[in-house]
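Taking the form predicted alone, here's one chain by itself in structure tokens.
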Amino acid sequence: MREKLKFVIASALPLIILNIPTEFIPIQGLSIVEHRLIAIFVMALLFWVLEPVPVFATSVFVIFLELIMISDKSFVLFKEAAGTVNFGVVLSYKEIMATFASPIILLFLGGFFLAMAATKYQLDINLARVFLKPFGTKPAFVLLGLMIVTAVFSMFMSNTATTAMMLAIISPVLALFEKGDRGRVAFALGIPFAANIGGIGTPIGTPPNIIAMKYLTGESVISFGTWMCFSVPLVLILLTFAWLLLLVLHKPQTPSINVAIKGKFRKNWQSLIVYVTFTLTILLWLFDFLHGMNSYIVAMIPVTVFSMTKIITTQDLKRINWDVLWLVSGGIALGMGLEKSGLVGHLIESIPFASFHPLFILFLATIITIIMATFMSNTATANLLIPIMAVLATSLPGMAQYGGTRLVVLAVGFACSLAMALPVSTPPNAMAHASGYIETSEMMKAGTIISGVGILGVYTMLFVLKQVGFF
């Protein structure tokens, strides 16, 4: 009953907006196409927040509505006003459908192939075993090791998959803590927090990063290696802070623990191909200025190699997170519609943004982002806000001197990943909460503090980048 009510609410308001006469909407110069896009945007917002249907289904619905309502091959009833002065700019149906095969989607697909191959041939488990060995048996340092390993894996693998793997590894460890030992909570929270933070480290680390990359083009383009140059230091700082915070809030009392990870590196030809391809792909991403291929082209290397060598099979393909790719595709389509129709431009003209200081607008944007991402999918938040903020950054004259599109898109993209106060904020949080070792209040307290410090860290990073001439 509750799901039906959510569906009715999420559907009713867009229909009401769609039936309001265009001239009654207080946006100067609004066209019919832009009017329809407002209804689609509100629908997407409500469906992504209330989730009466899966979030990926909402993205598919967005693309479908754009095709039948505002494309050059739209349904005949929506073409009746075509040719009139106030009809507006229609979108190419080919461009809308091409969002399913956007270079951004293929970049993410390359990351999925790397993650699947690493898991299938136990590269991830064995790397975890090697990386954790130097941290000994003292709980504080074992926690640090677990968080570092989780963060590193989350840079190149799905943070959801990384969290699942690491929670499975520490599950026997959590049972070693004595009853009432707060260290258990520190370990259970350390994994999802490290996964969320680590995802910031690379363009493929988390869906908001991928969406941000879509709008970092032309003069604002950022290479894979350049992204890591400024994001990895931020990850290290936030990871260290999160580790210290968890030790203060939930100090372990158990004198020593031992994380026993069994396994060894395989030496068959398939495993060797996985090792070489994984290493080669990351190196090519990092040093793209030497070979000239961008990160999208490099992402096709693991897809091609693993497909041709049957390391990734038909059955493996069925386990890819296609829902994430579809979710991002819908966001790209929505952003394209907002930009190419001119709707964002008219919205910006209707609100006196020019009277606000650019840094205040940046502050407001990140605060709104982190609040929305706390209560809904961070990918959906990025889908909704990044397109608007990207156009806003190029439309306000004063924003250019502070970094323009790069500044705003990076700030909003990072803010999406820093929302980690609730179990619903991110999949890693939800998985950790489901373990039964964490209370919501404990996650909220630590997550809110980390989110606040993280935003300050983002501001500091952007200031430093401005000083060194990056913006």
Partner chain sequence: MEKLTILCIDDQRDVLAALRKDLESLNEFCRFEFCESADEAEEVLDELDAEVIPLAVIVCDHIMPGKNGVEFLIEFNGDARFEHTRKFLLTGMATHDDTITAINQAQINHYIEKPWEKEQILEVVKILITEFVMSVGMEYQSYLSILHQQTLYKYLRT
Second form
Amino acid sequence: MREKLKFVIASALPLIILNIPTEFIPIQGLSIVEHRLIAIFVMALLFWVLEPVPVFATSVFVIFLELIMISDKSFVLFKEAAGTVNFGVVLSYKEIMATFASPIILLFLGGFFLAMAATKYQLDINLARVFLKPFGTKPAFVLLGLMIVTAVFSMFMSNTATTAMMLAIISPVLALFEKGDRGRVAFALGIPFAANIGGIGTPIGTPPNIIAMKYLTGESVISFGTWMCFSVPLVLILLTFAWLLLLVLHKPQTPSINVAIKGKFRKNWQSLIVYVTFTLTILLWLFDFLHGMNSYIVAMIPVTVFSMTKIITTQDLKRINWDVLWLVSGGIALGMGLEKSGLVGHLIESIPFASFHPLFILFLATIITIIMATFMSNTATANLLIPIMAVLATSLPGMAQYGGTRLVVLAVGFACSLAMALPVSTPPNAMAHASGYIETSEMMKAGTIISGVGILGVYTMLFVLKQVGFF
Amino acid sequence: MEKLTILCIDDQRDVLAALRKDLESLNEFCRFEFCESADEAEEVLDELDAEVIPLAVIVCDHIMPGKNGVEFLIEFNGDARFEHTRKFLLTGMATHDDTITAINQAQINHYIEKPWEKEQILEVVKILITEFVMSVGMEYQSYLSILHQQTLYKYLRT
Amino acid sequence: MNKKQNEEGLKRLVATYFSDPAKRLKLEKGDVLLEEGAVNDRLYLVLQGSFIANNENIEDEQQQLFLATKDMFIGVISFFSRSSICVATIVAKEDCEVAFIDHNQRNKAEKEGLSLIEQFMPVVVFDLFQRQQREQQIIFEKEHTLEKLYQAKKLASLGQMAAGIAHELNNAIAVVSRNASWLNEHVGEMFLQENEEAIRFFQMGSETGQSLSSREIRVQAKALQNKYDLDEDAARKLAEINVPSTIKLPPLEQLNDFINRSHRYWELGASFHDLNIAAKHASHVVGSVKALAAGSSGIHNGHVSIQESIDEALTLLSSPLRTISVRLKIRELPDILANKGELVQVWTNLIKNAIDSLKQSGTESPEVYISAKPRATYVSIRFQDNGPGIAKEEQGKIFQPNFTTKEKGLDFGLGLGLTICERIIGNYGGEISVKSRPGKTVFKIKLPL
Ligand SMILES: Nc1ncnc2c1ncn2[C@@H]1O[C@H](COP(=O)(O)OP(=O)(O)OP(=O)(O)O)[C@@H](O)[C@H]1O
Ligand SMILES: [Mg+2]
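Moving from the form predicted alone, what structure would you give for the form predicted in complex with the partner chain?
Let us now look at the entire complex, which starts with that chain.
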């Protein structure tokens, strides 16, 4: 019932926008194509916010609408006005469709292959066991260990899968806690928070990063290694802060905790291939300046090796999270439309951005991002905001001196991952909340603080980057 | 979100009523069908199939007049329309042989002897719902609060 | 060596060595042929009758050492082993005749060079072999008996255990059922003070419970769903309550609320109803198990008047019998040796079955007719009712445990009633039989005097 209502609302408003005459829209020099794109954008926004259909479906819908409404091979009805003065620039259908296989998508696919192979051969669990050992049995340190392991894993695996794995490890332990022990909350919150924060660590850590990467091209390009150079320290700082915060808010009372993980490193040749490929891929990503292959090409190494060695089989391939890839594709297609049609340019022209201080705009952008990401999918937020912000960064005269595209895209990209105040903010949050150990209010309190401090952290990082002359 | 159906079969009305009370907390996400015999259940199955209502779990008694629970579940197990539905035998008395048949031929997913405890049966049903949702490939997020967490983690890890 | 060869050998030996009339003895029952520890230099052949061997320290008759019958030898060991000392006392079991030889016996071998021992060897060995076989047979039988004894003991302790469990369970059941009815009363009272509507639905629930079948509810719910545009859950609840047409439903916008509230009250009442029924069910089960265990005891502990025991059964059942006419025709009967409790149990089961049948079928002018007559060696007692009777194909099964046609509701059955009757009557050496057609069902019992 409510789903239907949402669907109706999310469809009606774009339809209305589509049907008002172009002249009525208060944007200077708006073309018909841009007009249609506004409708598509509003549709995407509403569908991603209200989620009457899964988020990936909205992406597919965006691509479809672009193809039939504003591509060079669009449906006849939409071509009627073609040739008139203000019809505008249409998009190449090939380019729209190519978003399904853009290098960015393949980079992410490489990450999926690594994660799948690691899980299949129990590399993840075994690493977790080894990494957790040095942290002993004192609850505070066990928590730190768990959070670090979670963060590190979520840099290469999906945040959801990492959270699932780590919650599975600690749930039996949490069940043993005494009734009144608040420490349980610390653990149940620590894992999803660490997964969210850890996602920032690499370009493939979470989809918003990938989308950010997409806009960091040309002179603003950032390599895999460079990304990690500044984001890993940020992750570590935020992680430490989150750890301390959780200890202050929910101090564990049990004197000791024993996280027992069963297993041994596997030693058959497939496992060895997995270990070697895993290490090699990461090294090649980090040192791309040495060998000349960019990260997209390196990403094809695990894909190829695991396919050739039957480590990832036909059946495994079916379990790839295609929805995530398509969600990103839709975002890329939407961004492409906004950019190529010139809509963003026109939009920016009609809003007096120039009269604001560039840093104020940056601040505003991050705040909007974090608020949106708190209530809806982080990736969808990135899909909607990053393309706009990327164009804004180049077109605002004052922005270049502070760091231009890199500054803005990174700030917004990171802000997407920092939203963790509610169960709906991220899948890891939702999962931890469903475990039943935490109240929404507890998540809200700690999550909001971490979001706030996280944003400050991002600003600081950007400031430091500026100081060292990165921008 | 589409409600998941739980079908309970027991020849005793009071047992069905007790089951309903214990499973009441799932009301927001599940709808229930109650049947007093295997034959009646078969009619309901046809209806569910015709209306394309997802049947997540069958909770079935063993000793019933007419077709007994294990016989019914064996037949049901071969029913391609409900290949993902989880089967749960809840019985006051089943011999060792019955139980073995139920496991081998009906491939039941769970077995509990009466009398049951509320927590116990809720947990089992939640596990089975989770398995159903994940194996069918439904959007698990909408059912998150009634899913069995440990079971969910297993599915989400990969 | 087979039996036939042996018989020939034996015949030859008898002809050559045991045909001397002077070397024969006649014994009477109880006479001792050989005494344990005494000297013996004879080898006896049993011509007629039989002997048993007693070992001093074995008294049990079962444990007799061996039994020598016609054509068997006695004194083999003392004769051939040259110790000449008897190992057992041999006593005649009946009047017997034996022939013997002694160590002075002349060798009458047909072939030259065969010693006496060599001639006797095959026959004696066969004899020993037979004895060993018999021994084994006895051991086997003994074990068998032991096993039976063990089974009997197990049954007895099972009975004891059942009685123990029954006792414990009854206590628990009593608590459940007493508290259920107490709560039923008082919860109702409290509601009554506060809310008239609540008490009505509560009472509906507690009086009838869930009276509709799941199928009826489904059909009903669908109809209601269409009629009032309710959601599925509310429609089902309304169908379950089965609101009588006298109660007016509130207008649509309040309907959902009304249904949820009333259903809760109704459900509360229905829970008590179910609790009470379940407690009754449980105590009936316990009663039957107890009776089954006791039924196998077979203890007759006194002279019982059949008339009295039937009266007692009728008193026990007086409340369900209120709407049924009972005709009695009991002639002067001798008392019989029995356990009164058990007899009452039998009569109650039979009368209860008749009542169940009459009530379930709703037979017009229901009647139970009980008659008893003495015969030469037994008493015959008949229980007759004018209910619909038992289907032909079921008549063979009704005495089996677990066979019942009462599977639901208040008058559920375990199918143990008649099983118990048959056991008890069987223990008294009596018989129970059934004849049934619609309108006339007769259970006939014969008890030996
Ligand atoms: N007088 C009767 N008239 C009709 N049917 C009868 C009569 N007596 C017995 N039966 C049939 O025989 C069946 C077996 O009777 P039995 O007394 O062994 O068990 P029960 O009455 O069903 O259960 P319970 O163990 O509670 O006595 C009954 O279920 C009924 O169908
Ligand atoms: Mg009976």
